[in-house]
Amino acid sequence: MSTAAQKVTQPTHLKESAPLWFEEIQTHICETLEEIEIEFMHPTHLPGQFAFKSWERHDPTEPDNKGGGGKMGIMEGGAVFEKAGVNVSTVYGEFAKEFCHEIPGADKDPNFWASGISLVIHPSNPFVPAVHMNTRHIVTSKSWFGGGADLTPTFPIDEDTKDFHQSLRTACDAYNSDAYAKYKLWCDEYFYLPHRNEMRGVGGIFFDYVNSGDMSADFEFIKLVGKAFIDVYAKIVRRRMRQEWTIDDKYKQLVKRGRYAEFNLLYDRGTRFGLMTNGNVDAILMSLPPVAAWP
């Protein structure tokens, strides 16, 4: 390892075991994904699969200019999942000083230790909701988890937004009773369009810069989540693949998608610290849709 990356204080067992869980939970996904692929069988059209792609992070802090890397999941093409990117990284260096008042502690010291999983998922069919989740493990002169999911239906079903709450409320329950609410309303203020005056979707939960003083108990509710997600995800996706849909339907989809994009090129925090970290560009902007439309 690095001598930046050593210089940041982190207990042994989360910078082993984190990365793994996040490699764990990459796998059992795309795994799932995969399953419903071939669940649907398409009469014309191939079940879709994941091509995966390890890359490395160059860091010029770094004395062997290395600073980490990670493994892209990518599925195009699906008959069920247009367009669904699975990633995982596990990167340390420095941070640019014009970047370090932005991070906490890192003011202090610009050397970081990070740590993830992020997903976003683009169904075919416009009654199945376009989703995105994250977890992540990030240490400066502080540590903390981050994260969170929601859920983004070109449609929007009661029953599906009911689902998806309640499988994360009862991951948040576990954890705290109190995680939920504060969560809930957070997902609510961050995924909004300001400059459209709306919602991106229909919510979930999203939280940052969690540290209880017991972070084994912190990485336990990160595992919760992604448990949660990857569950009540494939049940609703079970339940709409083959729900009819008509052009004019595709048309609000691809609408829908542009809100999407909008939203992760203007606002997104996840693809702001991958951009300033030097990360793969590829896996940072594999959130954008295959196709959008604007009106």
Given for the second form:
Number of protein chains: 2
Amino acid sequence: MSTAAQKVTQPTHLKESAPLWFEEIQTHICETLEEIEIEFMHPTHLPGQFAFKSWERHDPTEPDNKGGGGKMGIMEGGAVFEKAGVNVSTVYGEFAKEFCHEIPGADKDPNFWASGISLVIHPSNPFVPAVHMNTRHIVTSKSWFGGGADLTPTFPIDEDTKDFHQSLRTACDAYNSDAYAKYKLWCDEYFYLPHRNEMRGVGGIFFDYVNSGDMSADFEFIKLVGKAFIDVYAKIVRRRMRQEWTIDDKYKQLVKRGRYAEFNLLYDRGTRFGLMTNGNVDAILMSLPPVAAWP
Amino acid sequence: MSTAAQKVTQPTHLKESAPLWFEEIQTHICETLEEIEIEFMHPTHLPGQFAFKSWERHDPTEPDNKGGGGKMGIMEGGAVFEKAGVNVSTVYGEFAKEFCHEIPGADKDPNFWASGISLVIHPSNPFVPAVHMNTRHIVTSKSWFGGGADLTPTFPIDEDTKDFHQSLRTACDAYNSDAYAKYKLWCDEYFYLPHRNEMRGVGGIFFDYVNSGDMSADFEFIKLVGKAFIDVYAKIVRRRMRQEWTIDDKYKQLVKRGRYAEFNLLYDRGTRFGLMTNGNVDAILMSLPPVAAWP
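Right, the form predicted alone is done; let's see the coordinates for the form predicted in complex with another copy of the chain.
Next comes the full complex, and the chain you just saw is listed first.
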């Protein structure tokens, strides 16, 4: 355990149980996606599989130069999932000075500890929506949970959008009756490309700085979000994955993915956080689409 | 002429002659690329042609809501040039407050006037390098020229790199014996992806805030850069455009283009300047590749 990790005052159980949960849901999500690949039974295409790669983060502010690390899971060239990246990481150290004022509790003490799961899925079929999900636990002199899930179809279909929102609403309602309305709005505001004056997708939920005073309850909410996400996304994928598509549909998907790349590189805080905390570049930029187009 | 344009105190001739030059070199560059398309004589592909589109910029700080505009030239799906965007624009108004401290001379007076040409060329053949060139004249309470040109091959070839640098060196040397060394180094520092720890390409020149006291001489240098760029780039394209390539070469080109998109969206000041001054989004993001990949 690093000195930074020791410096933060935090109920120990969350700093142990949260990373365990993120690994557990990573395994569950990857297995679910692999099951769908097998179920799809493409005539000429072997079912896609995840490859896992562990990485270590180095932090020169730590005496042993260690700053945690993570485990990337990536499936490339699957029959259903053209690219799916599912990462967990637990990192700690000191924020760079110029970054401290942006992070609650870091203005006086730059030490941080952060653990989370982050995934982006770019399906092959243009009628299967792309998706993102992330949940995280961050500890500075304060501590909180954050996360979200949002759906990005190339061709929005009401049935899918409704199911996705309903599943996340159920997770939110079990936690707090105000949560869904607030987190849905936050999502719409966050996943927005001002230069295009367009939404990234059809929304979902987004939340940050969640600390209700009962962090065990907050943690239960985090678990519900992860489970609700994979249940509904698997359902949507199975519903759409055999739909026929044309080259024109595929090109529209590539253009939509170009917008996805724009958002992630121009605005996404997770990308910015990762690059500014010297995270693993491959893991951070795994969210970028396998192929994208700009007309 | 706008009030912002009248407010800046500047030798009138440059605010007339610089935009005229940018339009003249735009025409010359587009014609040169179209000549190459015709020369290539693809058996099944019609020669690519530029389409031109004028756009107006609106500026709410101006009484008439006018803030200049520009003319985009774009060639898409050419036999040699998969995508080439060549833009000129002349814009004026007031900088947003949060942007003023970043621009020399704008801290006291937010009025600006800016004119320039900017181009990015993404060739079809992976052995023909991508290229960028930009020259601009900016007027706030100060005034200066800026610009540069840099080459981004997927497979760097010494002969091309040497020719490109030599051509720009000749343009610099005719202006000032110190210019080339300084502007070449500036280019290497600027077109760099810190998160990848890699150069964007093989360099060229980059310069900004150029005002030697003899702005007519500075303007002559700007003209030399434009002419040197198109002469040497046309030579390199003609040399490589018939080279055979494989699907594997093409995929490597798409990955290299992914890096190009990363640089432009994460770091490029021109992109940032354009988006922050409410420029034309299509023109600003025309630099993005037609298709890109992230492995």
